[in-house]
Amino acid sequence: MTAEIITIGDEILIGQIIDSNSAWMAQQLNFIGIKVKQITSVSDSETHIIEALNAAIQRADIILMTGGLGPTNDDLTKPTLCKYFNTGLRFDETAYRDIEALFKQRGREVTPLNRMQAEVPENCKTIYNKNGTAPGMWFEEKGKIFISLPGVPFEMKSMMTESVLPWLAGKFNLPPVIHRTILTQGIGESILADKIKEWENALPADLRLAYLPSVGMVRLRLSAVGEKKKTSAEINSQIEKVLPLIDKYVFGFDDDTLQSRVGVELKKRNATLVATESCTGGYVAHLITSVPGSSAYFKGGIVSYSNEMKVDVLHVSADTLKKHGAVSEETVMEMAENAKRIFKTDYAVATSGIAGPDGGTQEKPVGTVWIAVATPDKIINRKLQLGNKRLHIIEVASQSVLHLLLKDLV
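Can I see the structure of just this one chain, in the form predicted alone?
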């Protein structure tokens, strides 16, 4: 089975918001064996929506739409679908009860405009929305399946997970698609490819490898279609072969994150952590605390952005700063060791660097970052050169110091 995803909304086309829905939907469809042929974005225009639908039915068996289901005049998806399928509207009592319940939770009365959102096309199956006021719609017309969902990500995801994906899986005899993803940090895509080229060239024909780079990381995804137990065993066997080639860069698999892996290992040891940051400005602490339950091991963080803070709060030696500078091996080691002692933790991480665009010198250009990890018995440090993009430097430095910590923990 093949699918096309159509995202509807002017806000996407003018760059006001990023279309994260399509990526997530494509991933979930792929997991159940449905191949996405195309992703299309169109404006809030009846003409454009109908043109996109007519084109999509030439390419795909399933057409999924997101967006344009709100209560205001610029939300045109529902009336456009009524016109496209030559149907009127009916009032869905169950959808209205969901809307009433949502408004009651918020201490508000349902407005006439919101009541109208319980109206759905007569010939659709309603996809109920427990998290918002816009129900979704499922049509089976012209030998195709058309699905329309709200554009709000958490509403769409819940409706996909609870209704759409199970309905699709139950309707079609879909071949299982198995994926395993190796997560790496601290190595570029081309260098990684060079390290594993012989392994990649020897992969069985029924296994597909994809390189999925993102900021500071590269994911290696192995995919295959077939009987689950046999296919999983084949993929796992290949992973065992490649890991020795890239082990120093691997931090996890599939849905792992650096911060979640760090949390798991700290919990195993009943150990605590503090973060002291300069150039990363609290981003390390943000990553750590994005993990539910991180209060069990994370005591907190200090953003010691100025030299005064480094001296007054972290007791970094003024002589060290004068002799070596804030961005130096000596300073970042003192930051980590002193933070561990002051806050009485088992581990501490520290970052200090030049995030730019100003502040670089010939000896220390923009992108120079020192990171350090203080453990119960030693201090580990690394020097990084991370280019000249400020946000890139902050993100990659934060990932790198967590990876440095993780490698010591495991």
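What would the structure be for the form predicted in complex with another copy of the chain, given that what you showed me was the form predicted alone?
Excluded here are partners and other molecules; the one chain stands alone.
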């Protein structure tokens, strides 16, 4: 069973909005075993919409559209669908009551323009919209299913969840698609590929492997179609085989993040953490505190961007700073060790480096970063060399110190 998503709206084609609807829809369709063949964004133009529909029915069984259902003249999806299916409009009383209720809630009268939104093509099943004025439409025509939904994300999402997805799952008895993603940090795509080459070449034909790189990370996704229990078992047995080859780099699975994994492990131990940062400038603390509930283990952070603050708050010795410099093994070790002691935590992380573009020297070029982790019984550290892009250095150094901490925790 395959689908195509067509997003309708000039605002997408001039880059005014990023289309996040189709990624969400694709994910949801995948979960119930429907494969998305193509995502197409077209303009608010009758010709273009019809051209896209004609192309989509060559490729897919289900065509989902979003957008173009507003009350104004530039919203063309409904009249275009009437033309495409050669049908007229009917007035949907229930849809109208939804619109009335919404206006009442806002203390307003329904305008004639909004009243017209309760009109739907005669040949469609209405998909009711509790959160907005545009009802959705479900058509079974030309041996295909056509679904039209509003483009407002929260309206579309609730209509998908409450109507479209259950209707689709009920109509077709679908084999699910199973995905499992391994998350790695600190290794490039090509070196990773090299390490698992033999395993990859020996994968059974029904399993697909994808490399998904992003800043500082590579995700490895294994996918297969089939009965859930059997397919999951097959994927899991392959994961067990590959993990020992790359365990130094693996930090989690699926929706995990470094910061969420660190949180889980600290909570297990009832342990606390403090972050001291120089070159990462607060980004480590930001990652940690982006996790809901992080106040349970995160006591706080010191962004010691000046030497003064390193000495006054973190008690790094002026002698160390003078002898070895702020970006040095010695300084970062003192930052971690002292922070753990001063703030009475179980763990501390520390970063110090040169994020550039200025401040590099021959001996310590831009991108040189020292990271350290103080644990209840030791301090560990690493030196990194992270290229010369400021934000890239900040992000990768932050990930690296969280990963170094996580490796000690698991």
